[in-house]
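Taking the form predicted on its own, here's one chain by itself in structure tokens.
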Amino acid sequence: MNSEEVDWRVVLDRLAQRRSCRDFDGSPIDQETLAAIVRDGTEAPSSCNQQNWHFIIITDRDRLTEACEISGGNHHFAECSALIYLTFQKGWTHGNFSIVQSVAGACYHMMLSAHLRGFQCIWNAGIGNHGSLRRMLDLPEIFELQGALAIGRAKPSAPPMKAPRRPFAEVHSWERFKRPSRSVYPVKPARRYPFFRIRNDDNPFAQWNPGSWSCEALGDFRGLSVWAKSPLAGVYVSRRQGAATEVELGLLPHFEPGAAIAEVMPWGGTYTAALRRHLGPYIDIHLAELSQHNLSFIDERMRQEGLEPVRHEGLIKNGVLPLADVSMDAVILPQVLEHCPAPERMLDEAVRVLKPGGALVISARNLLSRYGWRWARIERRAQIPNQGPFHPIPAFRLRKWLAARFQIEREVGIGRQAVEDAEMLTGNRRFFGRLFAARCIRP
């Protein structure tokens, strides 16, 4: 290998180490360096060489805070050294996305420039209300906002890993399209799928029925999409959870030190972190997931939150939990069953791994609720969320499934409203809450 070959291999290896950062220390970067990074971006190819892009660099701390607020909670917007808004003038091939691709190429060129200079960065398309941003930036209507690039220095405590990449064999083929079935996600059958008919908030072809997905496809989807965020403390805690999680945790029985608890399909570990805080460090929490990527994410998140680690023995394969028969003191299924391709089979698996007298604590989104109405008429019109496809389960049906397998000790509804509300509902009202939750005992 000659010296020129060594040089390009060293550069490419260095570029491959770039990873997204959402945990900046806020230290300043001088304007000359920032300008040089943006100038590097303008060396990227441009559609028809028109270079109809414009990059607005924000460094003022108050304006960065405003940018964070407009974004709806991208905390790294307020903590980075600089935020570069990516814009282009509308017209001239933007309908064919060539100017959009040009801006994307310039942005990535800036990211590589920042990386080689020892900085970290992240590119976000979710930047918030464009009207508010136009006013903040004094941006003319003829220019379009495409996204924002945050640049800075990572905190020493920032997650050290890069989000996983698909195996190369899955994302390329020769002469014709060829791709493993697990990474071609199910859609509703149609003769054509018009490009402009499919939007995030309105996708008539989205397949929300988890029974139409294989376990392999679900694992592939969930294990990659969990990295839409970094595994930081508090990530993926939504307004819809919060107090509702406390009600669910209140259904747990008392456990002696050393008890073995299985949490199934925890995805990003929001409930895992709450469960660890609730139970303390002397209970063994075992995770069962569809993808190793989820488990790696949760391990780092638990470290970021300063919590005791959890155990994982393997992956769910064809609906079978990676746990021995009669080995668990409790199984936790928090808003999970509605994501399962075969929900009754998952309940059978809970029976298999529980010790006699062991507890199942379960909650599920309830189709017979104001939330169920909202899901049926609004949410499921959109693209499926990062947690994967799901279908709310009518509370009466879930109760029937539970009664056929367990002794039901306690059951409640959670939340009268479609969102946020976490009121505990008893009596007949329990069947019409946003969530139906129960504690059951294996005979």
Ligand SMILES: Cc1cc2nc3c(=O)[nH]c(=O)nc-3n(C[C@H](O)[C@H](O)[C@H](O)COP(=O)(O)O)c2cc1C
Given for the second form:
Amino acid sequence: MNSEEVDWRVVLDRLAQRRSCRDFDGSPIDQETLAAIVRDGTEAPSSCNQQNWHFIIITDRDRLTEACEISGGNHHFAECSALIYLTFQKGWTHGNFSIVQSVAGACYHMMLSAHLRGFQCIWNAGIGNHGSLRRMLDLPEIFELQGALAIGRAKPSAPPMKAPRRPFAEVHSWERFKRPSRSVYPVKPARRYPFFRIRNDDNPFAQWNPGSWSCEALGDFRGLSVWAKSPLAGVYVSRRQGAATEVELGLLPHFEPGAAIAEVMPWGGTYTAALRRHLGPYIDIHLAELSQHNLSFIDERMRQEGLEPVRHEGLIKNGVLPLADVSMDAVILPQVLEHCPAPERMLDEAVRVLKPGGALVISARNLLSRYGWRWARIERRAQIPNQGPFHPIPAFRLRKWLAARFQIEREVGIGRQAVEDAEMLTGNRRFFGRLFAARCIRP
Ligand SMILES: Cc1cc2nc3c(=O)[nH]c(=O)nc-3n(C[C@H](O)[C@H](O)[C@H](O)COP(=O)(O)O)c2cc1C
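Counterpart to the form predicted on its own, namely the form predicted in complex with the ligand:
Okay, now the whole complex, with that chain kicking things off.
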């Protein structure tokens, strides 16, 4: 077929339908086809045409399992048909990362080739410890490892959704830089922002104070970054949340069927899934979110988990919850208040939407704890996490805010250590746990 016969609109439409897959069926793809996909990738342009790239194709199931383990549990590495490691020889065209740009071009070209051939892919920068991978791949020191492209066939049950795109108007301008303020995220003011002063674990310009972010910017950030993973069952169970969730949910009172519970700023759905499992199918869970993208993500996540759907009727706007006055039997704010630009205003909103006698169950990362110390010394030097900026709240301050609005019925500290443990702390020790948590009643 010559190029005039190809309807480019059809091809571009097909390409636009590509989406990442993290749920492969594990079936093999023959070597000839894999080689053809990689060869297609080498049609990409490269800086100075040096083509200093090298692609290592792994298909052996034991090695794929090893790749999964080294990555720290990317299960799609173990289940894909092939994993193609992206490497390049160091020493040429480093300026403006030209060599990195070249490898990226080749990788995307492979993705498009695989997509047109009916396969699915996922590009991964998160591949794990480079030393271990170097040993697994026999990769010489002079070669750099950039990432890995997993190719395979999606399971029929894989999430059918594509991650949302920013509105086109926000990401381009003509002749000069122009961009709406909500998609330029707040950073610490400085005269210059030198690229090499900014690392994932050390970003001197990161603005961790949510009060410096608008609700709109927070929603934008949290609503796009959650899609860095598919809404698969079981994703986002963090070490921080894990065991603490049970203690937090244990603070909920008993509800009659038909009770209405609001979960505020649930983000990725891990908590919503745990909440639904805890409450069972006959309680109405209402979500109050900053971003519609997160609501779509959570709806699919609940479907993937095989759980009863949840309700949502709008978004939080300027700190106002999308819930009617005196309509909720409980509001749950699990490790959320510290993410709010105006935390006291959020508590006022909880008072507004709760019925008299309704319960607020709240937990917040506590600055007066080993975790708080670690956050102040280490975590907050890093880049802002995908869940957005937050500032741990001293337990005494949170207690004061709660006491001014509610009758505090139960209060505990959760976790003596900076991470992981969820020991319940009572007495004076409750003020020094990783989390301070309480069940409060609206008078
Ligand atoms: C350079 C790069 C690195 C990525 N690394 C990872 C990764 O380590 N893990 C992962 O699950 N997804 C990774 N992704 C996939 C993105 O999360 C995904 O492309 C994005 O959410 C948009 O979704 P879409 O590909 O379905 O359009 C990466 C994508 C790119 C371009």
